[in-house]
Amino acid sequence: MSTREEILARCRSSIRERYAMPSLDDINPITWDDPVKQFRQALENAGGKAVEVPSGSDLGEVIKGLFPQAVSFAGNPGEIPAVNIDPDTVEDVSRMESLDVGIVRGETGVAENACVWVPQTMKEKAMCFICEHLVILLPKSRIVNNMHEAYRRISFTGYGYGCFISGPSKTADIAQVLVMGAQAARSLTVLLLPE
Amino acid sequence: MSKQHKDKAREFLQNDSYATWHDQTFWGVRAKRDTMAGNLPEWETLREKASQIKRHTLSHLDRYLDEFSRNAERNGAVVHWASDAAEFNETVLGILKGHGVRKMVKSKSMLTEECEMNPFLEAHGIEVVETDLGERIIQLGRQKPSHIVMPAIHLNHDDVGELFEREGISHEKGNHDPVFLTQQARLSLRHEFLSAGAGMTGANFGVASTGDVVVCTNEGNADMSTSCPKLHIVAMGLEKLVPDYDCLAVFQRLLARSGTGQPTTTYTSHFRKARPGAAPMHIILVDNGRSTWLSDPEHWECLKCIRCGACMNTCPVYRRSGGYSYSYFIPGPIGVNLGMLRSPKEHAGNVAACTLCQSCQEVCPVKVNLAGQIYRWRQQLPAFGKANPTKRVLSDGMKMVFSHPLLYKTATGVLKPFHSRFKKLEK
């Protein structure tokens, strides 16, 4: 018998009583009159920043204005003309080691905890983590109240990876002092797009 | 009961200022958890649902394991099964050797601690680099975690600063500022991510309906570990399964709020397949006692645990005795119970480390009756040959006296003349 079959057989013989799945329809999760406002507050609490982008703005200019010192920008060149590194064609992840700004599209934002669902849309997802500063583009209309709503909406691309991101990388592992920028991006800016 | 825990706790308490800091730090985390819980009107409903979902999933584990493994394979992952720690370690080694890997970066996994994987791989010539900052610190110091979520909580910034100087991670002698030290670790780990041949993650959850492996971190180290090397290996205990996304939402909302008092971890990463150009993702499902514990009518619900750490944060004994006072590698209320499931003979000393205040089960997000189970383990001590003989004689004597009214009356009659003397002594 394979280890798989052995383990499944042990489980079957160990289980004494089979419990039913509870209904999850009566959780009544929290909602907000203004989920966008709550999202902004939660993002600030998580150490991130939300910036409203007026309609008709040039996204490339907005981003460059936020990071005047930055030299390297990575993202989808079809979307942001200002980028000079393309994570689809970069020959090796190590080429992004000193990347200043990574720019990526978010699919769903969550008001309760400022999570933004970021499905992988580029060949090298390292861009989202190895950059010093991460920028997520999120249409305001895609902000839902809570994780229950979010998990009913999220989708994957063929890359088979996605991540809820809420704020910058952080740690308190040295003497419980909170420090931003542990192993991944030091800052997170969510650009709230009109549509 | 053994004095083991008591003796080690006494050592811990020698350093009064540190012991006070430890106690207050964890009480602070507990208070943050309370704030989070208080902000959600549905908090208690979530805990109850989480408990029921886990009961359901564990009592249909055969079905969900089958579903998860089929979906993961459909996604392109290679699924391995390991009955025990030895089989797990050999499987990891086999995969690494097959890909010619000499260095592996990894994110935090209590399962790999349980299986003592790192020393095993190192003995076979493979360098293993922990990438969670706390885990990295204790790895460099050749120590064990003293808490499952905050593994280096027993060290202060001077300890870490001196360690980093010794290990060549920090080159500015005497600069023990946590911001500076974190930055030095970041630079050092960047090099490790980019030069490793493989990345390993644990798993907070496995989603049966989709085959997703879900990993929650604040540092982003699981994502760095899997975005740079060309091989991703997942170490996952059987009990990590949840049926689907609707269930996952319940646990995602509870995990960080309970553990660290945050509304979410920074990253909740879903892995279905390897990155382009990489080898297929390998998932190793590890039993190592779990399928047998399922049959224990009194203690099987320990398998519901999602490793948030809330029970140790709130525990008055853990807070005042530290992780190293316990003999099992997981401390606190859940560790006492898991240690007893693992080996009662080895870990019976830990059941003394409990006041039965039940604070742990009041905060447990999946409602494991931790204190209730510790109480039950205590009743079973004689069967393991671990009961304290003096206490045993006393308690047998009391039982005899209390269950025979005549004997009770005689005994109290005999003691009556001493009553007033006791009163005086009390004053």
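Whichever C-alpha set is largest while still superposing within 1.5 Å between the two forms counts as the rigid core. Positions refer to the first chain, counted from 1. Predicted model only: the values in this text are computed from it and were never measured. What changes on going to the form predicted alone:
- Fitting the two forms on the rigid core leaves the C-alpha of L24 displaced by under 2 angstroms between these two forms.
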Contents of the next structure:
Amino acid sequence: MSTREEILARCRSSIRERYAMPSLDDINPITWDDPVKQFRQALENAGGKAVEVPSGSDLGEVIKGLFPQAVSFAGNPGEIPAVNIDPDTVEDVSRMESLDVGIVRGETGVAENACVWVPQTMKEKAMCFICEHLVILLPKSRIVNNMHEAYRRISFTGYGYGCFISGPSKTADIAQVLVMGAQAARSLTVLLLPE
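What does the same protein look like in the form predicted alone, given that the last one was the form predicted together with its partner chain?
Since only the chain itself is given, any partners or molecules it might have are not part of what comes next.
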């Protein structure tokens, strides 16, 4: 028996009482009358921003208007005219270290905590974390009430990776000083697309 197996066996032998897993049918997750409104509030509380995009708007112009000083925009060039870097054609991800704006499509938004499920749809997933400002495109109809509903909807692409993103990266670990963009983007903007 290996050391690992021995430790686990000792832990298992110390369990005095066993409990059955609770039925998921007994859980009544939180819901809202207006999940979009709750999503906006939760995102603002997390330090992000939600912007409703009117029907027929040019997404490229909307994004450029939000980041007028930005020079580099990465994302799917066929979807957003403002994009001048295609993450699928970047040979060395370190060339994206000074990326101003990364643009990705979110699959599901969660009103409970403003998380957005973002499946990997490009070769360089680092774009979501290395950019200064992250923009997530999310149809309002894809916002659900809670994580229980979200987990039923998530799916993976051929890359086999995805993550929930909520708000900009921040930490206050050192001297309790809030630092934005410590591990990822300094700002998060979710563009709420019309139905």
